[in-house]
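Below you'll find only one chain, the form predicted alone, shown as structure tokens.
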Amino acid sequence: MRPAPTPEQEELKQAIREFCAREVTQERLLAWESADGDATDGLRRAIAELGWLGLGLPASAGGSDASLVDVAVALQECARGLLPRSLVGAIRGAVALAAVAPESADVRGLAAGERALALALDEESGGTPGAFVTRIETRDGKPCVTGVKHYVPDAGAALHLVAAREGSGASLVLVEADGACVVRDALRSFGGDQQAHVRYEAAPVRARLTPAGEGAEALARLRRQQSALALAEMIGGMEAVLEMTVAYVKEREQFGQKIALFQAVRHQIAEMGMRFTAARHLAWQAITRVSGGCEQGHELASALAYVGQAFKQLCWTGHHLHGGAGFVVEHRLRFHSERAQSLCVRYAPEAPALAEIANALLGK
């Protein structure tokens, strides 16, 4: 298997490069990094009248219908390109509002901008729907959350969508989080995603996503489906951290020469690309089988337990051969690198994923 973006897709690509490269820039990057809050509203406003926003929406709520693979493809330019977490972040959860409950009301204001949705899927205790402590209880006649979900990524979005235990079963709803029932308690992320604790307090449901206690089932999509869209993500890092490299070795001199020309440096941009190219294949052949709903085993684990580890790898060469510039806080390299740890613990965590390949070839 060869990936090829299809002209559109290439199209999409190319628009979403010129745009990084024009306003995501190194001092940019610094500021928002610095900046208490969301600073980026002015660029989020710039990306919803591109329609990126829309993209995997319903065109009658405003948006592109695209595929996740389009969705995936865009992702993947947005990470290579450095575009901030909370951009990334409203594009996953316009998708994943879209995935689970596409008639709804709020479809429309995610693809305008005008409100971002966070996603509240894990506890302290992981993310088995049976070991949920959040739960869903009835108050004056009507449905209400309680409990903390853990590390949720921009948090401070208007809308979460929340998975918490209902009778015997689990449900997905969407909570208004502006008032004072959802109270977050913010965490300093490695990623630069604004992540946080979130409590609610008996916080009213906005919108039932599935009927009571019947979540399960699309809560395990809507996990598969981020985790596909993470491996773009990947991609896209992978392949900035390998293009810098290159350029860097060719343009460093030592004893009088490129360090390019030395073999133990060819071995290891060599061993960057070989991990770049095994890894690009085993993302996409993983998000193209989750978009078509055509999985015949264990892709998605397969590339979940290999990519997350070699886009780590891949930026720590980086870091070896760029020596101590690649090092400092101001090189985009220190960006990526922190993204590969990030989005490895949230969606590619090695072990759970080789427990399932294994499970699977011994027959448990």
Second form
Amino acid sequence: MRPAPTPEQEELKQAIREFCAREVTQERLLAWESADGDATDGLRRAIAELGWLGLGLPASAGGSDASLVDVAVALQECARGLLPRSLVGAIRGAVALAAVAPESADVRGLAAGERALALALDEESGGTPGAFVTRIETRDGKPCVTGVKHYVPDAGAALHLVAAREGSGASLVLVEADGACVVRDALRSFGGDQQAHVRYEAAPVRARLTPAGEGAEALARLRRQQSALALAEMIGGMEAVLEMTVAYVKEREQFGQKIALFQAVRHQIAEMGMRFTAARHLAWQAITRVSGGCEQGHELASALAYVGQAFKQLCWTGHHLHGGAGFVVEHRLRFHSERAQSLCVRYAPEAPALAEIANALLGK
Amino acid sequence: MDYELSARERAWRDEVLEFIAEHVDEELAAESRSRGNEGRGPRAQRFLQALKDRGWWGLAWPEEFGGLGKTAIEQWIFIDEIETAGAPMLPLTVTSVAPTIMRIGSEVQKREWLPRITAGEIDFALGYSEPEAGTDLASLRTRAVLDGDEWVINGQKMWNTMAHTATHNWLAVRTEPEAPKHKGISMMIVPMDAPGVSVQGIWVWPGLRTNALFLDNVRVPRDHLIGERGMGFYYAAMALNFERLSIGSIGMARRHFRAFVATVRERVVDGRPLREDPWVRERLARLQVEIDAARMLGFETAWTLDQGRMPAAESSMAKIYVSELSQRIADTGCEILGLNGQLHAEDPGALASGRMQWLYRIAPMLAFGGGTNEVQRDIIGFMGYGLPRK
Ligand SMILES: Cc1cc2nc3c(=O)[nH]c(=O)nc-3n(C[C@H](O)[C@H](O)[C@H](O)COP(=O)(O)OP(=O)(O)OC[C@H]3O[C@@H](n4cnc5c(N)ncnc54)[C@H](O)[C@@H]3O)c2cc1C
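Given the form predicted alone, corresponding form predicted in complex with the partner chain:
The next block holds the full complex; its first chain is the one shown before.
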């Protein structure tokens, strides 16, 4: 038992913390938000040089061979420092491809930051493969993708990993997204990622990542991996919100005293701390087990159900204790609150997590 | 025991609903949503004019000031229905400042200001808060010094919403620096075009604009101090009291919830109507129960007022409940919408016009603004149940 980061992981965290403190300034956060398209290219190259895009990728592809836990440790820190989600997405995309198809020739390019990969997994009608509208067809003897994927994060990426229906099953394929047969309808989302609904008009398949029609299991594994990484992001956000709120109540005065001296304020800080502590361990238990391939039951569902709600609750209390000061658009707090909602809805919705736990308890 | 509206109250509600049916349409609601508080749009202007023509500006005013002298229950019905319909609420100038002037202003001041308010010539921004004086309003520092027949005002206000569109500021200033802090404040009316007044925009999370207000040797005539010197803290509290029914109203949340429920009813996910999902049904039903409960707390406030008692604890209950429930509605709503729930409210594709996402952003302010919930909870303890203060 060692419910804490290793010295190497601490070192990585520290490096990311310093990077974020330097690069993710208030002005930039606002500028990125109002920019048309992704304005974080420079930073992507910088983190590629630091080797962070190759975290969790095989050494043979220029990666560092780190485990999913190490990647999660990094993402926790990225989230804490509000590193743009497009960069977090680049790390996630690389890890996703490496997990599904470690041999893929494209992994190397992702590690080097030459290209980024978007995960086009969801559709408006829901996420279950049987209901996918997007499908793989054959044109001139070659497979291509037709249909619409919705809410694709970082949709501007040059490569798309698409989940599509094929025959009676599902397949995971890689699509080159630069051409005219991939059309993006940009969205404005809470999480600050560059989302779009993406229409694939007979877009040629660049590579198959699973055998035709046999990708459902790989898709489910991919989702679990991505949810585990989201847990780390949420813990990073919670940590930041708790820290800034503690600092603020120790500094803000009303009625001639620090507001931290009001019992009602102290109780709220205590509540935040309690939830954060429980969330942190639930999250890391789940991440380490998903990473080690040794899940014992419903630990991922439990973590998702708890952490998503706890993050939103921390943000709410954080806002409350900051009063007007935390409500201005420039304040970092609201970026965390937006990410909380975004991460929770995409990766940690309560209903399916509870359903999984209920199934474990009661049978289907 | 009787929970039905009286014949008179029913007739009044019908009249209000008829007015709403005639004057409120989806375009007006959409305009209100899209403008935030960048001044009123043409449709809102027209709506308020119609309210005025109908004689409803003076809904809550005593009859001697040309008002209708409606009971608190009748006011509550009005607020509830207008908010539920998504129509613009009467300006605070009319519902909060004017009734205060009626009670505390000198005869000359009433003659000077009330007709202009009635005519719609005056629109106030409310200048209470300062950077260091939020919940602890009595510690405000903006000061005014008498120089001959004029007050000279210096200082800074914070969160002075509508200052960029208002004609005047209803300003709390320190005039008696030697007095204990609650007794050293006065209320003044400051024209926004007075030399030395400047406004700087501040944008907040839900996309609304508020302002910092700077006062640099601003001169106003001596008689712009309303009521008595040193009583400003109590006047500000009185003005806030007149807002009690609105602040604790569940109307806005109820409207968003209704529109949201309509969306859920139509939505199909994975080939299955969302309304059939047991989790969704349970969540929505629970929220409906909470909305019903919140409405009862608002009703209790109105009823207490009509009994001639000050509903301090009652209105605090309504305020806390509504603000915290708004968060729960938004949270659940975004989740029920699935991935659509993480779109920004301003994305045209956000279902139910992005109401849940917007409510998620506005809800925190409902809790710390309008008298923060901690203080409201203290009030319930002290005033409602006689708990000792020390
Ligand atoms: C968008 C917006 C519009 C606004 N519009 C106006 C306006 O038009 N006019 C105007 O005058 N003001 C306006 N306000 C200001 C608003 O009224 C204040 O934000 C509010 O009074 C809280 O003050 P504060 O923000 O300074 O928070 P603080 O008072 O600093 O409170 C911070 C935290 O401390 C807690 N706290 C404070 N005192 C106690 C206590 N005694 N016991 C326990 N906890 C305590 C609070 O609950 C809160 O959680 C607006 C604010 C916003 C954000």
